[in-house]
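One chain follows as structure tokens, the form predicted alone.
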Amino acid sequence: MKFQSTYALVMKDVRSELRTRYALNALLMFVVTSVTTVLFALRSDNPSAQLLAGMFWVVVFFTAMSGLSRIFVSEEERGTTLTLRLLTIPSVVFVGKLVVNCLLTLTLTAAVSVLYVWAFPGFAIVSWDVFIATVFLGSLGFASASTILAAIIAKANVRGSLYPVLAFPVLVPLLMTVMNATARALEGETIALAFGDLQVLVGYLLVMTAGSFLLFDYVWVE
């Protein structure tokens, strides 16, 4: 029954997004704008792998801040929050919203990856296994943190400015780790050498998801 409710909630959000394309269009346009700005800023330089990896995740971070917060804000704007509270339990809402945010974040990081490979000759991925693992775990970590933060700020009057302020300190450990692991992928290090970074990403994902799941009941009800 919980699985059916979660699936129904995910499909509701997916159909709504495909109909309006608000979050998806905002994310993709921000990606194109950000990558183009970085391209013009670095066009006369020969950036290092560390710099390219850092700029890659800076683009992902600010793009995520522009779109992922809408997962709960849209429910408040449409007045459907009370309906969800009446029809289903908080755990179903959290898992459903988390799945949708994971799909959006994976789409975002895939778009940034394609644009970076095309726009920056120096962004040559040597260790694809390290890069794919880093992008996958990093995207899930972003989605998990963004989901609970979006629920917290949904009722605030200053949602736009509050979301990045709350998100940055929470995401700093994740950002530092994914930047380092992405640089390793560009430098051709094996997955064994990047194993420590990947362990940190898995630990961050598990802790953030479990903590958010336990906290969401209180946030959703209150």
Given for the second form:
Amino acid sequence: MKFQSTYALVMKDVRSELRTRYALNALLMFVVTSVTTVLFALRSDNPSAQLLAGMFWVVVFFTAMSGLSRIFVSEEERGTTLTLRLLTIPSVVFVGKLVVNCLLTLTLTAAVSVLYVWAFPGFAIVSWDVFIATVFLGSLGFASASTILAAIIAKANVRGSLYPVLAFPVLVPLLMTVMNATARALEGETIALAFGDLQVLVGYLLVMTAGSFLLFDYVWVE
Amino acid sequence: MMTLAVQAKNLQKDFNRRTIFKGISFELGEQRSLVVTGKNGSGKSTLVKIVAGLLSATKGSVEYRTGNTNVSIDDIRDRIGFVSPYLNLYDEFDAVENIKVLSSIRSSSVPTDSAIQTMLERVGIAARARNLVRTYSSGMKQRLKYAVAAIHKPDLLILDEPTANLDEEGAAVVRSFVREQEERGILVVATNDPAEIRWGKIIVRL
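Requested next: the structure of the form predicted in complex with the partner chain (the form predicted alone having been shown above).
Up next: the whole complex, starting with the chain shown before.
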């Protein structure tokens, strides 16, 4: 691993993103519109913790699907994929893109969390430690799965529709676990009771990242 | 630094069931230049991409050696420069940013500001160094590609359609890079221009 090159790639993507707002605008607009829609849909009800936790991650899932593929699609559209392939080794590209997607996903889940706490009185987080651990591990798991899928679909012609279709079965175990753990945080369960869910999230993150790292060479090199 | 050598052995490339070329072999060491020529669709760009490690050959192999040691393409990426119409730069950055960003991704050594300024003056775009690349003409982008490809003094310089989009002044800059590379290392050119074909000590006709 070349840490200097990886750092340079991350900084390139961050600076590029701040300048072009390719993914950031799409993510934040989607967050605002989807949270508003959910707010109007549930305003007269008193939704359960399970339902609110589910809606929280539905918003995160569809928002992530609208923006995270940009990390590779934008390189493909600008014709810079070959340039990156010439300059550095695949592992540098994978780790660099993964770090950027992690930063984007953490920003996204932080924004959704703030909006949910503000908009839904029922979304009262009792166990903050469980919630933060769930959101952190869930975001990293999302980013890891999204990164390799983005690399795969960047070469396809029908990228927009292919991404959520491919992502859904891969993300189902993660979604089920984070919904469950988030509901536990809302119901005030201790971290000891949520430990099983957090173990699943750590396991998912490790398996997905290791598998993606090994697979990426074949996706990246033509 | 150890001298770089490149050896292609019996290269063949198929796209689906169509064979583009086969049986291509050559050996390149210091001060050796290769020109690949042939009609449109004969596989010139494909062959230089294989030499640069951007594509894999269907059959045969390209081996890279530094001194007497075989190395992989990943070990020598920071010793390659490549200019072609299909290798794009980042439109949202200016010329200086492109050179710095791409150099730091390529290797840990980032060129100094004065080295960048000298290179931009050499390729004739110093006056527009701080303008975003999206405002450049295609010829200016081509000149910037030369700056990015040559700033680290590569041992292997690959040029695909070297003077595409360039005016006479730009073509003269390219010839100066070619002369410099012929003395320093290996030059690989894909072209159909009769004047550029004469740059090669080894000529592969596809």
